[in-house]
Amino acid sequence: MDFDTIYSEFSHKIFSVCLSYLNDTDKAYDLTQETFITVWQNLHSFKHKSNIGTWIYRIACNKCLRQIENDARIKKVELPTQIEVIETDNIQEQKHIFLRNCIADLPELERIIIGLFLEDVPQERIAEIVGLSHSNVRVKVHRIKEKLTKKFKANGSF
């Protein structure tokens, strides 16, 4: 498979797990571009020991869990309290912004995992990523839709 070919397979699904991971748009752009550099790198010691799929969303990963530990270590500002509010009169637009708000709050393997979840990657391939057994991933994809679908339900404005 040739790198054109990898990257138009993988960098929208890559982008949405370091969004998933990070909940900042211009650090999964910027994380994106990275694990497609290592990718790109790399690729020709890719050993076909498991999917290609499976390799890239491990780089990313990583990547991911690197700048949340550079991220923990650097002295955040308090952000004014007075924030605009961007309102929008398009529900699916609003109910899209609540569940990725409900994401972001989850714990980091949960949102790992429902971020990909979301991305159609296959359990089985989702348990080689996270290092899990394919049963346990099924047990928290059905633990995690459930604590969302009670997060709509309790917001009740949807």
Contents of the next structure:
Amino acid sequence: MDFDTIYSEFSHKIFSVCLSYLNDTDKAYDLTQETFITVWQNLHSFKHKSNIGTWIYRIACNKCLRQIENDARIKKVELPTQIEVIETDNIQEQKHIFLRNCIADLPELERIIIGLFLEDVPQERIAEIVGLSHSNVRVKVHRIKEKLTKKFKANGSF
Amino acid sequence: MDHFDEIKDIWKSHKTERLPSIASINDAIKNFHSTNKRNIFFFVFLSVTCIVTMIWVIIDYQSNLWTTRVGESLFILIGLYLFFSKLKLLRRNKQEELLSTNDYLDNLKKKSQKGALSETRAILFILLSLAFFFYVYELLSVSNTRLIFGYCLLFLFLVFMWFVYRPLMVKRQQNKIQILLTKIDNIKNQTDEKG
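Can you switch from the form predicted on its own and show the form predicted in complex with its partner chain instead?
Entire complex below, previous chain first.
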């Protein structure tokens, strides 16, 4: 698989994973770009022992985790409290912001796991990316789903 | 429809059209590559200039005392060590980012702890001090007063650097590293938890 194909296939997914971790669109764009620069640098050494997607997600997740070296906390995006009064066109966008803020409240590893899960990465592969057992990932995914659903219900966002 | 499926739909509804095109990502890569090359070129150019100047001074100075020669050799050795370690750092191809998250965190922790100890820096400081002591002997040995005064000044400067400046820098660095280590441990605990 050449670099151009990889970029068109994975750039949107990588951006979404970065966005779920950082909750900052601009930073997520930057990190996506950084991820693909690293992919380009190391593509020749990729041994095809693992799936190319797993390999790219792994780079992106480590790039995200590297953010702990910066002191800045994950920011929350401003959201009006009364979702009901917002115009219909914007409801989906507001719900998306609310979801991002809910994810931002999760611990670092859970943010990575849910970011990958929301991009339909199979749980076996998530386990491979983060270096946990499959059963551990399964339990974590279940708990995160519960947490997010609870917050959405409490906010009346369904 | 499951509630979480709705959440998934909300997530997928987000638009990502602003993502750079393949042409601009290729430009970014080219830019990154040329900046990297330029940095390495300037670094090598400056370092080679410094080393050549040092060698020229050694040849031109024509010292007969072994102390001066030892001082000069130590300076060159330290210079070469710094040159190669910096070059290695500039050429480093972030291989650690290819590891799994768990291994990446272990690696980051190990590197941070190593940075906190900074044994290499301490050894370099001792070697540099020794180099100065040997190198200036010939200049100061003209008279006893000059020798005592010169060495006292040099000694006081090194004492200040070792006992005042260095601990301050180490403390500042260790505070930063401690915060990072706590954050790493915090994430590591999330991976160790059963579920």
